[in-house]
Every structure is written in structure tokens, then in C-alpha cells.
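Next up: a single chain in C-alpha cells, the form predicted on its own.
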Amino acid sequence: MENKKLYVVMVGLPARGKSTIANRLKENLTKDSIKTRIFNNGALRRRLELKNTSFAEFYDPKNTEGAALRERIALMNLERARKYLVGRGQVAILDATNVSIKRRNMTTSLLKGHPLLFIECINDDPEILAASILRKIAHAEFNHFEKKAAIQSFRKRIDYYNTIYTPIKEGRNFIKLDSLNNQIMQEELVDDIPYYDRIRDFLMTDSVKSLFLIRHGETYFNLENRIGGDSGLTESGKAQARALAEYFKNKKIPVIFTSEKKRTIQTAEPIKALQENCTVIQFGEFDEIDSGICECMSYKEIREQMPDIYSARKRDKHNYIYPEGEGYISMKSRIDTGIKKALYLSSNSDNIMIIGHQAVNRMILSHFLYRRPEDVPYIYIPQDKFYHIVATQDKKLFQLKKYKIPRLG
């Protein structure tokens, strides 16, 4: 077992995934019996019960009192991290913005004796940022704000940090990470970095502790064997949604991702209602396959009215693209993007839920199952069962589970 020591220093503007990366990195290193601890400046600030630190003006660089307090907190955490590595600790993760050259130079000068690895998290997707801010303001420190005011305050906090932000351009050891897509944009290593292979592998790997992949309940279009559209749930479909809510009511589901179609949203609503704190986030990336000129038609109608289309798709379902629409092969990019967004926004949640559609859920499953492309359109996606997926560096689990649906009438 390696007994080398390492400081990992997170860098980036607020709501860019630093704490998510830090927590998952700690979890993965700890699984390998590498003693790891996170030193989070924000958590320390909240523990000290300081007043008015949730207000944006506290982060104004011109606020000398606030700047002095933030400096003091940073120094306290640096000292705590140093003592941890002097003792039995092996990896100390400093979780803070560290966006200024001054702060990074101070960190380097005070942490001697062991190498430092800077990890800069970058993500400027506006939709992800907006959703991340909603998760941030759910914290107790924002309870005294109205929702709109809390969002404005947090965005102003980001603006203040932006005035002093200097991205890493050079240094001894650093990684610039696209934290949404798990892509290393740039890396520079001068020193021998302990555990680097483990860290790099983790940063580039999708990790899912527990994903519940559900197909929406029965719709009126399902009864007529019609494709696409925006049909709502039948009474049976609503019963399925209520049954799912009962099944999951004792599991903590902090976030449910749906498409923008009403059938997935209607399926999510009863589940959310039985959860203590649950957010439903709609992604267009999870919308069902666009069948173009065949939208809202039944398969029988397509066969009779457009036999060439029916035959061509039957011959090669994976590669076929509906006229003025899309196909499995052309959906892949948006589905992969939706998965990345869901994993990013699920933060450190043990349980994630995605409520999608038949073709969409086939694509999501194939993302983790690595099925042959030609087999993807035939993956079994029932409406009375759901998939439970675990996909981490040391465990792969795929289970099809049934839930009890009460009979109507």
C-alpha cells in the first residue's frame, strides 16, 4: 500500500461541481483504503455560525471585513489540512473556489513537504448553472430569502468571484476539467503525484451509485399503438404512477429527471409528493424519439400508408432516421448529454431517478451496458417494471424489478 501524501486543491467558480468532484474523489480513494479528508471552506464558515455570510456583499472583494474573514477561514483550513497529513492522513482535499492567483500562491507557500495537485472545474452550460443554483439555495443558510432573491444573491456572489478569477494557465501540477462531460481539457504534471492513476481514472469515469430508470405509465397513445406525441396518462397509467410513489416512498429520492413530455411529468408528480425534499427537473434531452412525418401515427397506419418507411426501418431499426425526424443513431448525442447533466446535478445523492420513454430508456441502458448498437432498439423496456443500475469503478449491477400495481375498478 502506498503511503505517500498529497494535497488536492479544488479551483473554480461557485456551482461548477467542485464539491461533487471532491466528495466522489474522497469516496473512491477511501474505498482503496487511502485515508482521505475534505476541508471545505464553506462548511467551516457555516459551522462557525458567522452572521450574514449568505449575502452576496460578503463576497465583494471590496468588502475588507468580509475578505479578512474569508482569508481567516482559508488559513484555518490550510492548517487543518497540514496537520492531517502530518498525522496518518494520506490525501487532503481543499474544497474552495481558490480562483485568485494570490490565494493559490498562498496555498502553495504554506503547504510544504508534499506535492499539490490543482483541479480546476469548468462548466459554463447556462441550464446546468441555473439548476445548480437551485440546488445551492436549498441550503439552510438561504432560508431567510425568498426564492427569487436567493437566486439573485447567489448569482451576484458568482459575479464577485468572477472579478478576481484567473484561470490556471501554468503551474507545476494541475488538471483543467470539464466537470460536466468528465473530460480533461489540459493537464500539467511536474512532480510525481501519488495515486494519480486512480484520480485520473475517476475524473474521466461516469459513476452511478444507484439509478432507478423508469418508463412512464400507460398513455392513451399506448392503447392505440401510436408513436410520439404528447399524450397524457390513462387512469391505469396514473395508478402505475401512484404505485411507483408507494414503492419508493421509503427511499430518499432527492431529484427526479424527466423529459419535457407530460406523460413523464405526470408519472413523476405522485412520486415527488411522497418524498420529503424532492425536485423534478425536465430535460429536453430525454424527450422520446422524434418520428418526423410519422409522429402520432400508429404502426398499422405507417405500414399501410407509408410501406417504404415501414420496411426500411424494419430492416435496420438502429440506423434508420425518420423523414424530418430522428432515429436511434442520431439520438445518441442528446441522450449522452442528458445523462451527463443528470449525473452532474445529482451531486452526491445516493439515489437518482430518470423517468423516460421506451427508446430513450433503451439508449440510457446501452450507455451503461455497452450493448451492440444493432441490439439497442430491442432492449426490453416494460411499463410495469423498472431498471436499477449501479455503475461504479468497482461494481456493475443491472436489475429489472417489478412493483405492485393495484387493479382498477
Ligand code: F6P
Second form
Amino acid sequence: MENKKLYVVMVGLPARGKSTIANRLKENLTKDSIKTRIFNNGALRRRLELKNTSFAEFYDPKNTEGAALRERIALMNLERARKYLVGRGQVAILDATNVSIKRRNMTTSLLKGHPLLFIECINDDPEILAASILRKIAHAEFNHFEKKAAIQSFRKRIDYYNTIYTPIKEGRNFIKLDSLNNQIMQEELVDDIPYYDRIRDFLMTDSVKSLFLIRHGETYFNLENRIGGDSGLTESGKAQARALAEYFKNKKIPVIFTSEKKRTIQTAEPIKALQENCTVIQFGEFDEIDSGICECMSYKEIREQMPDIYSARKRDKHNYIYPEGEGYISMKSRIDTGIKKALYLSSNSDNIMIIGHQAVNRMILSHFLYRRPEDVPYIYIPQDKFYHIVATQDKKLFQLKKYKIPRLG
Ligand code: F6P
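Alternative state: the form predicted together with the named molecule, after the form predicted on its own:
Every chain and every other molecule in the complex is listed next, the one we just looked at coming first.
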């Protein structure tokens, strides 16, 4: 059994996914019996309850009192991490912004005896940042703010950090990570880093503990076999949504991701209503395949009025692109982006729910469960069942599950 020791030092502006990665990394290493602990400066600051430190000016580098207090907290955590590795601990994760060269140098000079691996998280997607900030201000420390003021205050905090932020350019051991796309943008290693393959592999793997992939309930268009459009749910579609809500009411679903179409949003509504604390986030990335000039037509109409299109699609459904629209092949990148965003935003919760469409759900399913591309457009996506997906480094599970829909009338 490897018993080497390592310090992992997170780097990055607030709300860039550092804590999420730190938590998941710890979970992942612990599963492999590697003793790992996180030393989080923000959590320590909140625990110490020194005074109200949630106001933005506390983070102004010119606020000498605030800076001294933050340095004290950082030193406390460095000392705790050091002691942890002197004892039985194997990996100590320092979770803080560590954005200035000065702070990183201090960290390096105080943590001796074991290698340090810096992981810098980078993600400047404005939509993701806005959603992450919403999650941040849910902390009790923002309770005394109105929502708008809390957002402003958090953004100002980020601005203050930005004034002292120097991205890593050189150093002994570091990884620059695109934390939304799980992509390593740069890595430099001088020392032999224990557990490196495992950590690297983990950083680059999409992992989902429990994803409920649901197709919207029946719509008026479904009744006529019409494609695309923005039709609402029928009475039985609404009954399906209510039945889903019943099924999930005892499970914790903190976020539901839908498309921007009525049918997925309407399916989410009763589910949200039976949850204690649930947000619905609409992503255009999860909109159904755009069938271009065939939008709102039935398959029968396409066959009769546009036989060339009908047969060309039948010949090669995966690669076929509707005139002025999309094909499975061209949807891939937006669906992948939607999945990345959804995973990123719900990485602190065990359950994730996506309510999508037939073609969209086929693509999402094939993202986690490999299918030959030509088979993807034929994956079975019913409206009275849903998929439950688990895809972690050590477990893959795909189950098609039925829920009970009461008869109407
Ligand atoms: O029929 C419902 C629907 O979601 C349409 O809006 C969409 O065009 C179609 O399914 C996608 O399935 P297929 O690729 O099998 O036509």
C-alpha cells in the first residue's frame, strides 16, 4: 500500500468550483482507503464566527484588519494540514483562493517535507458563474442580505480577489484545470507526485452519482405524431407529471434541468411543487432536435410531401441534418455543454434530474453509456418510464424504471 504524503493546494477566484472538486477528490481518494482531509479557509472563518465577515469590504486587500484575519485563518489551516500529514493523514487538501503569489509562496515555505500539487480552477462562463453565485449566497452568512444585495456583495468580493489574482505561470507542480469541461489546460510536474494518475484521471472524468433522466409527458403534438414545435402537455401528460412528482416526493431533488420548451417545464412543475427546496433551471442546450423545414409536421406528412428528406433520414438517421435544422450528429456539442453545465451546477447534490426530449435524452444517455453512433437515434425513450443513471469511476448503472400513472377519469 502506497503511504506517501501529498499536499493539494486549490487555487482560483471564488465560485470557480474549487470546493466542489476538493470534496469530490476527497470522496474519491477515501474510497481507495487514502486518508484525505480538506482544510477549507471559508468554512473555518464561518466556524470561528469572529465577526460578520460576509460583507465585501472584508475582502478588500487594502482592508488591513480583514487581510490580517484572513492570513491568520490561512496559517491555522496550514498548521492543521501539516499536523495531519505528520500523523496518519496521506493527502491534505488546502481549499482556499490562494490567488496571490505571496500567499502561494507562504504556503510553499511553510509546508515542507512532502510535495505540493497546485490545482488552479478556471471557468469564466457567465451563466455558470451566475448560477454558482446563487448557490453561494444560500449560505447562512448571507441571510441578512436581500437576494440582489447578496449577489452584488459576492460579485464585489470576487472583484477584490481579482485585484490580487495572479494565475499560475510557473511552479514545481501544478495543473491548470478548466473546471467546467474537466479539461487539463496545462500541467507541469517536477516532483514525483503520489496518487497522481488517480487524481489526474479523476479530474478529467465526468461522474454522476444519481441522474434521473426523464422525458416530458405526453403532448398534443405527440398525439398526432408531429415533431418539434412547442406544444403543451395533454391531460394524460399532466397526469404523468403528477405521477412523477409522487414518485420523487421522498427523494431529494435540489435542481431540475429542463429545456426551454413548454412540455419539459410543465413536466417539472408538479415535481418541484412536492419538493421542499427545488430550483428549475432551463437550458436551451436541452431543446429538442431542430427539424428545420419539417418542424411541426407529422412523419406521415414528411413522407408524403418531402419523400427525399424522409428516405435520406431513414438511410442514415445519425448523420442526417434537416434542411435549416439539426441532426443527431450536429446536436452533440450543445448537448455535451448542457450536460457539463448541469453536472457542474449540481455537483454538491447526490440526485440530479434532467427532463428532456426523445432525441435529447438519447444523446444524454449515450454520453454516459457508450452506443455506436448509428444506434443512438433508436434508443428507447418512453414517456411512462425514466432512466436512472449512475456513472462514477467505479460504478456504472443504467436502469429503466416504471412509475405508477393513475388512470384518468
Ligand atoms: O416525436 C417527438 C420528438 O421529440 C420530435 O420532436 C423529434 O423530432 C423526434 O421526437 C426525435 O426523434 P426521431 O429522431 O426518432 O425522429
